[in-house]
Amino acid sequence: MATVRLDQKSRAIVRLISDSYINALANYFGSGPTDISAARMQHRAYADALSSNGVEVTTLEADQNHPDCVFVEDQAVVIDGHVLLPVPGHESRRGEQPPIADFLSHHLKGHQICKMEPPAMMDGGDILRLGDLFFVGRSTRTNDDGISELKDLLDHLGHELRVVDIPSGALHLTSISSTPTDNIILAPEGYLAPEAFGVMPDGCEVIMIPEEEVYGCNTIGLPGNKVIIAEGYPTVKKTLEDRGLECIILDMEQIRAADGSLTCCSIFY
């Protein structure tokens, strides 16, 4: 979940991959899961990495009429403890969101819960947070009455939201782009100019990688100069370790197969 800075990742949501996952829809970086057997050992080794850093882990059970259900991300928006409950701009992933609302809505008694309605849509996976300001992406599954309800939000706590057009060979704003630190973007090459993110504050950049790893511009920074990557990404690998990060590095093939990354697979509340 790329809604919460570094200091904010003490717990998460995951949910188990669905017997259905072969039919997850897949447009962009895949073109299908092939062997759930496996997916479901990287999604075990995903949720253990976050457990073993120091993230305490609840694993929601699969729903096996929806096989998207694994992509946590995209059903809940948590920022500072506030949470929106977006429309997800797929339809066929819609019933995928309660089980998440029942859970967030128990453990966060006293916070305020939003619901979005139609003709408002919105993914979590179009949100990224740098520090304190924020940024979503304006795509196929994120409109400009979703994008308002965002702001709404944002505007109460005090926060700044920054829209970026999200290109058509992309999926969501982090599918190729993440906040491995507080004041660091990664961005490729070939789908986002720097000047898509405005003027960074002091002391933040945006770090462009190379197009040909685009998949591996979706992190997941933690605490203790941390970071978790994709496998095979070589460039991003260097570029983190050059600034002092520790690169917990995971196999994402079936998760990419269809459409996921990292971040997609949790919320972090």
Given for the second form:
Amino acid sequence: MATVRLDQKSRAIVRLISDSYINALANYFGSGPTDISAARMQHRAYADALSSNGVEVTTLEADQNHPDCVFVEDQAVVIDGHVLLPVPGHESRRGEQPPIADFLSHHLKGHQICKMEPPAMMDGGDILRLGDLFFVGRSTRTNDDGISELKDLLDHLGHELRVVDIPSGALHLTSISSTPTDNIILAPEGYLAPEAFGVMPDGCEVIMIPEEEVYGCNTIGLPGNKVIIAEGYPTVKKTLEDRGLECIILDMEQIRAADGSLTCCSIFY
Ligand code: CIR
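Switch from the form predicted on its own to the form predicted in complex with citrulline and give that structure.
And the full complex, kicking off with our chain again.
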């Protein structure tokens, strides 16, 4: 996902789909999930794709009272020895965090835990990492107070943070972009201008993808020149293959139906 560099992607948390998943929030890509069994199958294939490509995956139990609990990316942000526990931007999702926070504090003993407090709010899905350069989406879920807490942490770590305004037709920064490698950003025409990311560091580029493939812009880069992409986005696939990456393609239909993308379903730590 978004906040660790490629070489740090060895372990990830995923979380099972809740029995109440049908009631997940859906206002952007989807109009709500319709088939929990299909969603669970797609989610299993996702976890399998991570583990068969060298990621040690831990699966947390679902929370039946939280329809969106599968989208763990929003609940915690792991950056270079620190775990930031944001105040999730949608009130209905705030109770999802405790088991994730417990797991990370138990398994990352040397890490410093930083807990955000209201009025700051932020979803992990608004953070994107390109090598050691960070971007944060200013969105309906992430406000200026949240951004300034993230900036304090990144200042302390010596990393730059750039703010990207998220258009009203999108949920998060990572809903519409990703870093399949440490030097490529994929972004959709019609949603973001390449200038939104500022001047790219040497050797890095923003690759613009046609607007109709906006969902496909969310990918998970893995070590060994591999990248997980969603099924149905031929330009994304060709663009990445042309750059020598091997694409692992997953059916995300029932995850997309709840506005979830590939990165939303895991936290690398
Ligand atoms: C929500 O609206 O919060 C969920 N239905 C989807 C969250 C997707 N998470 C992400 O983009 N990081």
